[in-house]
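Only one chain is included here, represented as structure tokens and corresponding to the form predicted alone.
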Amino acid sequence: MKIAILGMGKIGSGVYEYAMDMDTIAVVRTFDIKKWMDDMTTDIDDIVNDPEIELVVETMGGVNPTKEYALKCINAGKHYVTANKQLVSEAIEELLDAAKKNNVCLMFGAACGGGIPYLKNLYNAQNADKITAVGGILNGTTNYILDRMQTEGLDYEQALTSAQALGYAEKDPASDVDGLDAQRKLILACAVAWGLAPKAEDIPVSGIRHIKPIDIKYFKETGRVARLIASADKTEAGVSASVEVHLFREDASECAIHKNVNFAWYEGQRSGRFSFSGQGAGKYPTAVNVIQDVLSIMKGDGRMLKEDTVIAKASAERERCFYIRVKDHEFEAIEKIAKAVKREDGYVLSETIPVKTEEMHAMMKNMCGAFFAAIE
């Protein structure tokens, strides 16, 4: 199959290297903002209008101008494989509609889990069983930061700086540390599992930006480990989904996931829980997953979404107990739900009675510097 690659950064160059070693795939054109290879163009129409190119791989990231390029390629009758979680999570219905109209495949296995073969297995599983829940540790950067804070005693800024030095975190880490990256991946998992893609604004999100050593100390004293978890349940009304830190007992599977490793899972009504762990990012792990999508399409197995996939409303109604850390003067706002209280260094540390997840997110949203975590 003759393909083109949009974006020749870390992931794109990895896809290029793998493809060049394969007899069944030929990279005939690449695209980037500046030309630095013989087969490269800076004009997307050179790829769109080339009848020899059957499939386009996109590793550029972002939505603009990537969405325009994606629709141009799909409407030109070319299969489309992307690792771009932001693009698919924000434009999934439009991309799928275009793919159906043009009888081409849309695949995005590397957009959730990087090198983990999660979404394709989830798609296969939902064909045979009723999926009841999806989720996991879907962001390696935040897992690395939390792991370093808990195992080595680093504070948040020190752990973040280390993650940036290793290339795990961007210069602006907001997408990772504020939970947005995990939220986008969760949207994709819901779409694959149920044909329901929740709106981002309906999924409450809280990241790790405000975690402090005082929180880590409390977790250790109570025998718990913190992990940023994206999770969703299928309900009668649709989907219940959220992203926030969860606290696990030390023998939980999530606690064995260290550094920048991802841990994605789904639960089947009959089959139970299946989990996948591995590198959720990186040049070669992600490139392998992209190539697997290409090979699936070549084999006639290029399906990842139900044809009737739609944008869906979501809620976060599941009740949980939470750990909360607020400043002394803010305690009055949470006093009614607190069942255990500890005061230290000008803060109140509390565990709550069961509270709806969306209510907890709303309550904590306007408390400057406060931190909370769901207790598993």
The other form holds:
Number of protein chains: 2
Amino acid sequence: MKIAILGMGKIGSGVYEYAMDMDTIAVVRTFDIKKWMDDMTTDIDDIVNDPEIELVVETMGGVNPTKEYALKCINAGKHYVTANKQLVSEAIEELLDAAKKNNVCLMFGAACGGGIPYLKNLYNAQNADKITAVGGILNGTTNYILDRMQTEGLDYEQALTSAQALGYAEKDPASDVDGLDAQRKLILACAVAWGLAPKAEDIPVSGIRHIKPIDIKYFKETGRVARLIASADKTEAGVSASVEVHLFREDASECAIHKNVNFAWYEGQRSGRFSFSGQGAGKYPTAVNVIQDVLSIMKGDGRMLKEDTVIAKASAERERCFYIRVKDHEFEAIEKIAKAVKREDGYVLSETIPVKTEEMHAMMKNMCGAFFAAIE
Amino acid sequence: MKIAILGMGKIGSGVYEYAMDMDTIAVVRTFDIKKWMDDMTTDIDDIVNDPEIELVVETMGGVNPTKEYALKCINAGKHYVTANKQLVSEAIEELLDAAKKNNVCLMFGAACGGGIPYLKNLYNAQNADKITAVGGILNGTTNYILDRMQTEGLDYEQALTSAQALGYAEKDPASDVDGLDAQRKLILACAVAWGLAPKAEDIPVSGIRHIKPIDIKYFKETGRVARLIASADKTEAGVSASVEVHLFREDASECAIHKNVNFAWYEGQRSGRFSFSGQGAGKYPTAVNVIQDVLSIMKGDGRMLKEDTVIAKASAERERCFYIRVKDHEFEAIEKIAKAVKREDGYVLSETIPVKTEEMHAMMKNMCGAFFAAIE
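Rather than the form predicted alone that you just supplied, could I have the structure of the form predicted in complex with a further copy of the same chain?
Complete assembly follows, chain above in first position.
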């Protein structure tokens, strides 16, 4: 199959290298903002208008101008494979609509889980069983930070600096550490599992920016390990979804996920829970997932979404118990729902009565520097 | 698609139930040794000669008469989906040959990993990257026994009895506890990954029958957890494969695999290690994998083996360090290769110089009641 690649950064060049090794895929054109290869163009229309190109791979990231590019390519009748979670999570209905109209495939396996073939397996699984829940450790950067804080005693800033030095975290780490990246991936997982893509604004999200060594000290004392979890359940009304730190007992599978590894699972009503782990980012792992999507399309199995996938309302109704650390003066607000244990640095609330996840998120949002985590 | 099911035991009835819920799959005939359903026959030729049946699912187990049945059905031009690891591991070349001649699909995803879609992902992965190694915890029964011994202090007999009471282990548990079931699954994984199916006789296998509380006491003291591992590497000469207990550091992913869960992984040369976990056996998990194979065939993606898959020589050349427990009088034989630490019940050798895996297996084979494990 003759393909073009938009964005020849780390992942794009990985796809290029893989394709070069394969007899069945030929990269006939690449696109980037500056020309630095022979077959490269800086004009998207060179790709859109090239009838030879049957499939376009996009590894640029962001929504602007990638959304325009995606719609142009799809409307020109080209299959579209993207690793861009932001684009797909924000424009899923529009992209799918265009793909349906033009009778081309839209695949985005590398947009959730990096190298892990999670979304394709999830799509296959929902064909064979009713999926009741999806989730996992979907962001490697935050897992790296949490892991180093917990195994080596680093504080948040030290662990973040180390993640940046290794290229795991960006200079502005907000989309990772505040949970937005995990939130986008969760939207994709819901869309694949149920044909229901929740809006980002309906998924409460809380990251790891405010976690402190004192929290981790408390987790260790109570035999818990912290991981940033994105998870969603199918409810009668639609989807219940949220992103926040969860505390696991030490023998849980999540605790064995170290460094920047990703861990994604789904639950089938009859078949139980299946988990997938591996490199969730990086040049080759992500590129290999892109290549697998291309190969799926080539063998006529290029579907990752139900035909009738729609944007859907979501909530976060699941009731959970939470660990909460707040300042003295914020104590009153949560006193009503929680049993407090005072510790040296603010209040640490070791036990709460179960609270709706969305209520806990709403309450904690305005407490500066406070931290909370769901107890598994 | 119109299908027939051979063997209406636990898994076969699971497949039947799933298919009943689906619009796209119709079970038009079932086969068992005694007739107890309306559409059931006890004569295989009723299925072989029924032109309406496009695909046959076999969930009977064993090689006799299933091999004859499989060849009859395939030669009658029917796609074949089986959960029978013994059959496929022993007759892979013959079955594939017949499938090629008759231009039908042969799928056996449920034969390795139960519900885990491991083999299909492995086949897809080898299309996109060079697979360097495969393996995992491929037998749930032994994992259940080892886990209960290690977490609850049961001895081997107690844990086995419990596994039998729960239906995880058969009355004669030999094929599980001696590692033969894991060995068969490993043969399938090698065949899918490399088109090379090692002969069972070339894969050294050692199970868990001789593990004792004293071993586990020692593992705990040294911070290790025991799991039965089937693993294989691609070597220049072919395949290096073995099955034996491995000892992992407590933070390894394998240690988080509890009860009868399976854990299967592969390593891509460029994309790294990907792991899959879930229920490795049981009615619905296994049935859902069978259904996924049927769906793959229906969408024209019914391939799980390279065309040129062959029986191949194998060895177990990887050098590893081993934990060994032998009786006093057997000490001399291994003294040459190991540094001994004497303990109350026989010799426990905590450190050895690296030894070829096949040499260790060969040496230990004749030492009655001795136990050994590879140190990760």
